[in-house]
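Just one chain is shown here, as structure tokens, and it is the form predicted on its own.
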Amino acid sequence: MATVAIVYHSGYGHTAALADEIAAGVKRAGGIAEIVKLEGAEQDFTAALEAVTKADAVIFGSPTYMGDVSVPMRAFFVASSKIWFTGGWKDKLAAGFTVGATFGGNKDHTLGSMWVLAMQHGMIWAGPGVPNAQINRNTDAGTNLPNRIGSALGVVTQADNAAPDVTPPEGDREFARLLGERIAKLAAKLK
């Protein structure tokens, strides 16, 4: 049984829903989910940052503003330079999710912040993993496909200026599922 930390930013809650999903699909995979909200750029990171050292893996998340991870999200990548010093998530595997209110606006730049922070740490980077919904457009299922924006790299959603119960879709809330589930199996067979 792999422990999978789910760290992430909510400005409007529908990151953190997605956080919900994902530790829904942990959980579906026989995983335990641990969720860690990142509340502020001036907090203490330190439970965070051992969440994560604990854990088999992390999916990073994040809203998408102005390109990019939001400034909590980034403040946590560089309260992560202590444990990179000492190379403490070396070949732990890692992951990402972003929201945000349109189908483009930069989304894979914020995936890639968090691919760039793995990377810089020697973790293990897996997508998604999940086919681009446009491949089914046989199909009239509309927001209810997984991948319906098309990501490789990461999750990547998009949310209406609508409350969170409301959306992301269900399409996308099965994408996020689908990464917690494959994380933690991923991590499973690491261990």
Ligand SMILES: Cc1cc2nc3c(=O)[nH]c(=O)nc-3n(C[C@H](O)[C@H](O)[C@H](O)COP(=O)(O)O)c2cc1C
Given for the second form:
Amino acid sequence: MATVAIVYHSGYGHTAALADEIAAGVKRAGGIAEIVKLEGAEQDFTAALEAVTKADAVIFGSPTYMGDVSVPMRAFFVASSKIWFTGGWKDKLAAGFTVGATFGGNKDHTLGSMWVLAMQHGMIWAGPGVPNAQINRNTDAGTNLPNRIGSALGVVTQADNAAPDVTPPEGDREFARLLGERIAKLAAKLK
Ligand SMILES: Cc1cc2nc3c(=O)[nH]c(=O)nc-3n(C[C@H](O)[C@H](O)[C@H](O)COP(=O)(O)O)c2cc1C
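Let's see the other form, the form predicted together with the named molecule, since the form predicted on its own is already up.
The next block holds the full complex; its first chain is the one shown before.
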């Protein structure tokens, strides 16, 4: 049984809702999900860093703010340089998820920041492995289908300007669960 740390920051609750869905996916695959919420850039990151070190895999989650990870997530990444010196995250499985208000919104860049961080640590990056939703995007928003936006690097979702219990839609939530499921299964295989 694999332990998956889900480390995320969320300013307004949408990334938090997705973190819960990812945890549900991890559990669906028989894994143990450890959710670690980052509160702010000035916090002490020791416990969060330790949670990743102890876990078999990590899934990073951040809203896309101005085309990149949020400031608390960036601060956490910088704090992880302590671990980089020891090689403590080397060969650990890593993945990522994000949410933005628009369909494009430069959200791939947010995932790219997570990916580069993982590569700096010598981690093994895994995408969701979910094919693009087969929809006619001119006529069908595909909100009940996973991967409606079409992302291979990680889970990319979209939330309207409404409360996190109504947006992102069900398809995006299932996409998040599928990532949790996949990472838990892959981590168990690697163990
Ligand atoms: C400062 C700021 C910058 C944002 N920049 C982007 C952006 O570059 N692309 C995008 O698609 N959405 C952008 N958004 C929208 C948020 O990503 C969206 O509201 C998301 O649901 C917030 O997630 P959270 O509730 O976990 O904080 C931005 C929001 C804020 C507050």
